[in-house]
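Next comes just one chain, in structure tokens: the form predicted alone.
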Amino acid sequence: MNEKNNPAPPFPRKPARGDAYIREHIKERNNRYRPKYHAAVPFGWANDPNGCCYFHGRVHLFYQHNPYAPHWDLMHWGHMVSENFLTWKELPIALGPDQAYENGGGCFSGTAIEKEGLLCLMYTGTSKDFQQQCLAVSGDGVNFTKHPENPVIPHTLVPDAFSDKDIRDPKVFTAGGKYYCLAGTKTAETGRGNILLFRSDSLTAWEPVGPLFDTDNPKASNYFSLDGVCECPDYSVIDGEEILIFSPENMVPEGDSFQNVHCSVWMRGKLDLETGRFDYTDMKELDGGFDFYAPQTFKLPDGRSILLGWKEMWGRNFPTEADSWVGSFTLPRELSMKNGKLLQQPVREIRKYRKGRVKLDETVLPEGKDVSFPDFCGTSCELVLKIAAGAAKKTGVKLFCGTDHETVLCYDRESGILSLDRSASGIPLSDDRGPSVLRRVKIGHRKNLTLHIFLDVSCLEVFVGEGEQVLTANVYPDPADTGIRFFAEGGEARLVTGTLYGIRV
């Protein structure tokens, strides 16, 4: 949808106007690729999840939103809520760019925190000259008022060494009776990515603490070098471990890791609240698939740490743009730490919404011949599989299978690598680095390959083992591509167990 077809003025854009536009035009939306149980934008564009939290008995998911067209533009905050993590109710747009400090890019990403019974949103106000951190407050979690002292972290508080034109995506949290805020940035002269820490007693008056990384000294324990902003920083304590998550722009590929144009990483370490320094022991990619960015964590009242990510990727084509919508989100994931590993599992509440069950008996997978089963098929379902590689060099499962299409998960026993191949999945996908068709993650040598897979019309999420690896991908097959097939190459393998559940939504 071109700007000339967009009746909304360039600025300002009030939230109510965006809601009205969606109501008027949502009939133009084509649902052919819309997921059934993943959160997705109702109309227009969505990217980063924002302000994820639990407030007044519901999970709140805000998100970067252009309500007027299925492409990035002046940003709003869309808003939806859920009581079960599977069905999402769309609420009025929470924030729209209607202030002078938002007249550049709009209301960029941020997070939420509860204070004295109020839901407070910290976000980036993007003017034509600066990016500054702002505050909006609500008593009911639906209607928000921007704070009169905005921007509460003005560009003048950014240390001279860092760019006040590129400082965004505030993560606000509490520690020791004070408020802290992380903001992704880069150095003013060299453009090296970093994260700045700020401190406050009130959420409205802040002071800079310092940068998390040393970008100059490779021998420093917290050295990190990046050509771009460390976007969407997130900090949480999980099972006693301090975990930093962020999305580095332009991460250089390293073997099979960081193959997307932009990616998301996690670090285990220690944050010094007096200096801002973050000393980390390791850094790893958070999701080994194609479509995962800007993840955000939040806590449930029972103490669980939940993660949500944008289930798309910058720099590539979006087939649903032709359908008047672009933007969906991962299933909520429970995070835990075990032996230094960050584990991700689909939130346990999903089990309550299983419907029906197709269970397979133990079956030999002969070399070179695909095996399928009646009723073990579908494009919106949950699969729990255990496959013994046996003598086979390669084994796995083909999903969204039809006459011309298939999406292939293949385990190479000799290399210990699990690959996800969408080269024949349907509509071709490419990004700034070329065709976006293959991802590989190292899972080691295993007697049994255990996979927990969620299919949802145009996407799949694959959890390996205990969740030590996850691969997320969007695919665009034909409606008739409902087949599921098992295979073995270079010898026999064995399907030990296979269960398929429908999802009731």
Given for the second form:
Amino acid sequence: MNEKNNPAPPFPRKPARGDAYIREHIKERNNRYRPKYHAAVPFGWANDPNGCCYFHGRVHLFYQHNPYAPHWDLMHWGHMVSENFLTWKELPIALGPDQAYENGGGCFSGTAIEKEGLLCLMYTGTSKDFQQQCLAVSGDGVNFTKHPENPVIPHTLVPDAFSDKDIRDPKVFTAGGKYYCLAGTKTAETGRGNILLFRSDSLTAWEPVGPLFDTDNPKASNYFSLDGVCECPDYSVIDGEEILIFSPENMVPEGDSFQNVHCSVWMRGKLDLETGRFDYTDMKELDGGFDFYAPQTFKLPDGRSILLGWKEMWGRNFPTEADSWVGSFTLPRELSMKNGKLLQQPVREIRKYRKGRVKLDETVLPEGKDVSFPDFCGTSCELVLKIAAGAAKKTGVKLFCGTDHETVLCYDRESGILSLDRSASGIPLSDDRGPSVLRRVKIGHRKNLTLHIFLDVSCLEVFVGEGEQVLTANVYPDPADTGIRFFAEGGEARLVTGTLYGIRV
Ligand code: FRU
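Form predicted in complex with beta-D-fructofuranose (FRU) structure, per the form predicted alone context:
Every component of the complex follows; first up is the chain already shown.
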């Protein structure tokens, strides 16, 4: 059936060519902005994390990949693995476009599931005419074979009301002895984003169940309506709560929230496996920073839920394009639920790799005068800070500081807002909406502000309090911008504790 629709000959570009191309060209890569302990594409381009899973004792991170150049093009699945969540070993490209059903955009995003000891990847085959869901299987978790029955969810199974040109990013999971698959899509006529649920006994023969959202009736408890595809759906049960995550294109800003052109959101609710309907109570942004998209979750054998996201953003300039690589990922984050809030924490295993602790004594932060400390500096390290705003109107920390640059994390005591300002960080960044310089998250009034910050050459991830807010950003300072300075404005503040750790990789 598919061959009839796509009479083009099998697509000639084999994945092995991509690996060989990288080997030949890797010397051209400039490492000035390469993170030391964040996963990043070896060469060329990477976007979404794909197929994140724990298989045969290792964490597998596949990703959307163009091995040939540092920009988006025909999609492959790059592949790396980690045993410690911190250092990543590159493996051969897992999937490349070589079938007629991939002759448009290639192998788009998807997820992994283990079945009878095999690692199965569900991904979107993007042909010139359709997006269809496909399966690839591996016994060793390294070499994958595309299923002869592909596409296993052909475009003919997409209900008429939805677009069969925009239906992608399958998330596979099991419930009650059956397989389920979520795929992001939009309505055929009005282009409103939705997610479709499919069901299967086998992973190869699927039937449609129904859409998650009502895009018409604002009073419905599953109402969600936005122009564009709900990309990269993810669904999991975390501490007994059903959590839906997805990345809606063209999110509309709401106050300080959803400032990125494309955002990633989470919803707490209930998925009806008979109808597909997802009733939810609230929708929140997953990360209050600039560079975060298309996250996926997966479970570790001990039950922990881990999240990984793309640590870049569509539609902005990419300074590392000049260095032959674009595309990096967040640290793996542990997810938990507390009083209806989704908490994110850096995966605990990372602590084992701390080295060279610098601990500060309690210090007054005088008004209007930055404070720095000997040896309390660096661009690839971890900071654990507790700051009491006291009488200060504003207080915080400046990172990646040098003569011309600084990246400022500032807590405004009166408004309870934490802001991240990268306007003076280094190479200017702007996106489709203009300069991409300031993000603000409401964290409320706190006597002590606890910040857990990871700096890694060209990025920072800031975990606030117990992880109720996270801000992720890429910055492109000079190598000499290693300073860390504390500040207070409009009164005195106090640094209660401050610890800096190096990270052994
Ligand atoms: C999200 C996305 C997915 C798609 C992939 C293509 O960033 O647009 O919807 O599968 O990227 O690379």
